[in-house]
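This document opens with one chain alone, in structure tokens, the form predicted alone.
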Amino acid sequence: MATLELVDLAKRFSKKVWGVRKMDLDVNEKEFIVLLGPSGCGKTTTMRMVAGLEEVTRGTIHLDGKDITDIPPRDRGISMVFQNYAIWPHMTVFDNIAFSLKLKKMPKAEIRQRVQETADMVKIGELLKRLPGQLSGGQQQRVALARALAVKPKLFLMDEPLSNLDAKLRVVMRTELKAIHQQTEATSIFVTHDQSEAMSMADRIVIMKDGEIIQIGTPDDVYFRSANMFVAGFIGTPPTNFFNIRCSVDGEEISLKHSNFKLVLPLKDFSELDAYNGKELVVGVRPEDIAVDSSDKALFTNKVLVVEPQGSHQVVALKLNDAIVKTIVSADQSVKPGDSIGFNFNLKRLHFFNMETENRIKTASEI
């Protein structure tokens, strides 16, 4: 267990390309931090700095207030799970966990239990007499799992392990991943490109973009207050749908006005948007708080162009002008394409952004 404090940490790789520009973190003990972002963002460079794997352009990293930057990496105290996997084929399942516990000289009986109980806890136990190549795809995962936790780091680092599973088997070795660290109480750093992978595990989630922190926050932080429409967009599936709305201030009355609809707004209670009087700004309305209404009160009126259906629910698409705009319909709705059907918004959960800086408006209730 330990705390973690990355300070203006950067990686070049050449004059025109940066790894990562600038990070500025702090991880504290016990946690379970995921890093999240699109391909090249930065997240793989960020933990193999931390790891020692790769060199430091500049900043300073810091392991329980040591600043470990340029110490070798056997010497951090930090495990490492890699993508893939990086067991050696030659060795059995035991020799594999106990490999870096020899290194460290531990008495053979004290080893043998240290590789029993990880591989226990991993699910693993009764296969410690097998080779790698006599695994499946999940099982050879486990054992790096329980080849980085044997030697009990200080911090626990997790490159994309899943990535490699089926669909189902990532299902659940998410559920297994996170009850491991709340047995282990191992501070962590997990780097995905799943957001449902983040959502589900994370304590906090680090998204970055262009090799900078976009937003740190919980999952319900960068869900329900994303701080940018890149955030927005990233986050949620089907992600966030954008309308480009005039705002116009009437009295006690904000009208957000768009070629296929009208919202009307108590200014009391969304005050920030009287700066946008006269003015375009973006709503952005996630699909679950897109509602079909069959009355004559439905904010606007539109026909279906697919209907996705996904088992507990339907993902239900239009065109609004030139935009697609999906919403989360229940199953058991009969929905069809070419229906005209009626639809509102929850106007307690709707997003606002500045138009030029894409950047979140916060509104009264969230101040």
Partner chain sequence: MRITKPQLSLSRDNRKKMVPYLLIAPVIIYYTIFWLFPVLNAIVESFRDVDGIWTLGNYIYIFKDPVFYTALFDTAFLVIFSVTIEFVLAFGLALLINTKFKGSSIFLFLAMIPMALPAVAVGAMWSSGLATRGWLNSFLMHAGIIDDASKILFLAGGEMSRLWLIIIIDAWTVIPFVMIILLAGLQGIGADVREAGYIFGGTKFQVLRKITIPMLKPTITTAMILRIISAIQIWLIIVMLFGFNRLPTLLEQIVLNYDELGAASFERIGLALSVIVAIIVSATAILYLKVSGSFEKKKEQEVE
The other form holds:
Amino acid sequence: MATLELVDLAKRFSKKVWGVRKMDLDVNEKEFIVLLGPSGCGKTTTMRMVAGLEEVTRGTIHLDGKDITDIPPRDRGISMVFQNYAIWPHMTVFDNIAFSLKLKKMPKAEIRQRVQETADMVKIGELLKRLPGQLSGGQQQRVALARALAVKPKLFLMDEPLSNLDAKLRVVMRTELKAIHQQTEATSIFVTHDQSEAMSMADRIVIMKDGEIIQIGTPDDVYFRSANMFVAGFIGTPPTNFFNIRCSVDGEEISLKHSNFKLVLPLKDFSELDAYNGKELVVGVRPEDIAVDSSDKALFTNKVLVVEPQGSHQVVALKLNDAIVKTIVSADQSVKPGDSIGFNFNLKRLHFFNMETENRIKTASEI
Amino acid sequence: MNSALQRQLRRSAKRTSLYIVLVGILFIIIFPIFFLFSFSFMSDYETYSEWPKPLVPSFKADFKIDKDTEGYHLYIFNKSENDFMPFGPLFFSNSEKDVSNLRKFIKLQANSKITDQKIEEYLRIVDKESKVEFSVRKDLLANYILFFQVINGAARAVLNSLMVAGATVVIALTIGGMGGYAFARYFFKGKNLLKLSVLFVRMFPAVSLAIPMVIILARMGLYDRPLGLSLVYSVGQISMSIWITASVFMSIPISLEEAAMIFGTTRVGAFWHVTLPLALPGLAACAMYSFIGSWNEVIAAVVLTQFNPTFPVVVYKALVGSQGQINLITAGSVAQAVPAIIFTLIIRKYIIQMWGGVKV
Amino acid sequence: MRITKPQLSLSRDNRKKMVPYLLIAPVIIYYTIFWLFPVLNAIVESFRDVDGIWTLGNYIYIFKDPVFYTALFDTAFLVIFSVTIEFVLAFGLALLINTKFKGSSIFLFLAMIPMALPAVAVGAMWSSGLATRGWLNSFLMHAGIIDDASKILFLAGGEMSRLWLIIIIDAWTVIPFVMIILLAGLQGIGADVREAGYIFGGTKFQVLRKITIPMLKPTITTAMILRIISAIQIWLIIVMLFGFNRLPTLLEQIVLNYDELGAASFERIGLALSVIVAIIVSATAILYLKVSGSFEKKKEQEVE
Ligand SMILES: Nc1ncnc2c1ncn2[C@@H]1O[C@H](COP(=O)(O)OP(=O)(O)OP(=O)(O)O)[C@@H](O)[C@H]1O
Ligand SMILES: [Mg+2]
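Please supply the coordinates for the form predicted together with its partner chain, as a counterpart to the form predicted alone shown previously.
Below is the entire complex, every chain and molecule, led by the chain shown above.
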């Protein structure tokens, strides 16, 4: 339970290579923060700086108000789960978990008890005498987790701890991790580039790109109020569809013209768009907000290119001019490639972006 | 801001002390080698008549000639005395014989080449002006040339060494490479024994095998022949090659071979078309490693050669038997060392990989 | 069908099982002819005299010879100190290079040069350096540390000073080789297990002792065994610096008997001495493996 503050944090590896350009982040007590972003955006570098494995180039790190920027990892009160576990192959599971406790000169009986407790928590209580070489991937992962939990850290760092597991085990561990977090209440930072992992686990998500924070917010924030086109395009599977449109204000109405359709919206709900009268902007529509509409009120009608059944739903891809547009359609609807189908947008869930800056244009209709 | 400055200071202090340590280590490594090279370029005069000896060879020699009633006198500049010192014959005349003897003496003792005409020219100046000072460029490679001239069979020995090393590489790499591949890819009885062979063959002193080997080689008609010696070297080099090639093959995933087999080649084909090309740099490094090993070897060669010594034997005999001046011997040593150093430079990238795989 | 199929696969299987043996057959044949045969021959001959009569005389001669005991002591002294010193320094160097500072690959190459130098070049280098009028004294005089009167007589010291001189020179020559093996092992370990050590409360020293060294154990054993075996067999540099019989070691005595003394009876003494050396080398190697617990490790792995 602790707070973490990163102020103007940066890491430069060489003249040309920046690991992190600028990070400002306040993590609250007990919070579960997820760092999310494409490969090479600086997630691992951030974690390693917080852990003390990487010297910072600029900026400060405060844990519980104390400046820990320059103190060695062992004195920071943190613990970490490494992506490839990094459990010590020459020590038994017990010794792995007990390592830090022994170094802290904790009494033997207490160590035994603590190790058993943590091992039970992650369900490896039976494996304490084994060597890591005799464990499955999932079990090794739990050892790494137990080792990190046994410290009772102020801050719990996890760098893609689930990425080496198979899909099913990943979902199981996700739930368990969440439960463990609720039980221990340790402030946690979790790195992943799996967005469903991020959405399901995070209190707040930090979206990074090229060594900088693009958006910090709750899963709802980043999903429904994406700060810019990058976030909107990064979050969600399939990602947000973008349409270039021309905006014109017509009395009480605002009309958005696309080469294939024309949206007419009441100005009072979208008054912020007034400034874009006569200009181009980008509308983002998430796939689930494009619905099949067989009535004559359909916004546009188009031929279906591909249908990807997903069980609970199906993803339908269209080719609109040269762009691919993906929509989500319920599983009971029969759609075949080549069908001509009418579609409509959910007007309450439109996202507007400035064409130059790619930033979100906030509107009153936002939920 | 303050802490950033502190951090920077601490970091540069750390880096500076690291580099100071590194420079110290490098100094210890390079220091003796530097003198080995340095001596090999010095003339006899520099090595034996200057004290303390110069640390670096000079590129020229300075001379002075003057004249009195006895005749002409030659002096050479001695750096440690910081003065001209008498050099060569007590006195000499300008007769053709004296001049040509003088030329030879200068060449032999000071490694400097001067022509008779030039000497005569200087003598004429002395006649006019009573003395002359001049400098002559030193022939830096003189010791190397001389080594091969004075030490009997040195050139022949280089050829022998090349043949021995070449044959050893071929034998060790084929036999050892097969073993290494088996080691990396298969399970078989005695695998551990094979791994330990590198230790076994070292346990019995190599020199001690020489006497029985003399008899065996004589029976095969290979005694005192390069091929015979390479057969002996191969004993140690094969086991080394097994280790190294096993390391190299282990670093190439077996799945690549399997992929090739799925796409229609046989196991042998997969080896030829996939594994071998990938292993080639490592194998080449292994070859150079055993080349260096046999090129440098002297112990067995001393015992096992008679009229056809290898190059190291020649240098060794010159050193132990005090056949030559130290500057000559260092020249011979450098001539022997340079190929080995160059090969090491080439294989340095692979050397870690070569040792990575196999452990006792 | 049901009967032929397993048979077919069995013979296939057998053929497959043959492959590794075919691959190692040349090694075995080669070692039999060029190693096992001469070794057996040497052992047999060490028990015979010049006339081919069986005798223990060669061994008795050795055990009565006081030089043998000097050689034994000198060799033991050299092995214990040179191997220890070399290991410590090489390990330090390997750890340093493994930090991958700027220029570490150049440094690695330069550090490898002593390994590439031929033994005779090493001999020439040091004998030209350690002579009373050698480069080392010259350097010290140029540097103003000593003057002509206080020249150091490197090669003229007593037994101990000669031993230490050899230890230093051997360390200079051999450290790169040990370092390379250790470095290869270190690079196989990977940084993350060490980083985990730091995260979970270890100091640099604790991580080294509890994580790096235990994980490096097989490599360390390899390096140590190879070193011990060749350290016991040191002689060439000694002869090049001091000549024969000035600092007797086991191998030096063998070479002396073989090559210098000439007569056939001495050859046999050399052979007997070789057998003794081989026994000492194997015993030391096995002792080291026992003490370092490598045998137990093996058993553990087999249980897995
Ligand atoms: N030790 C290093 N030296 C030089 N550059 C580095 C180093 N470590 C990381 N980088 C660079 O810094 C940038 C950020 O790397 P980082 O490992 O933090 O990315 P990441 O977000 O964790 O990516 P991934 O999702 O693939 O793990 C990358 O461009 C990377 O190439
Ligand atoms: Mg990463």
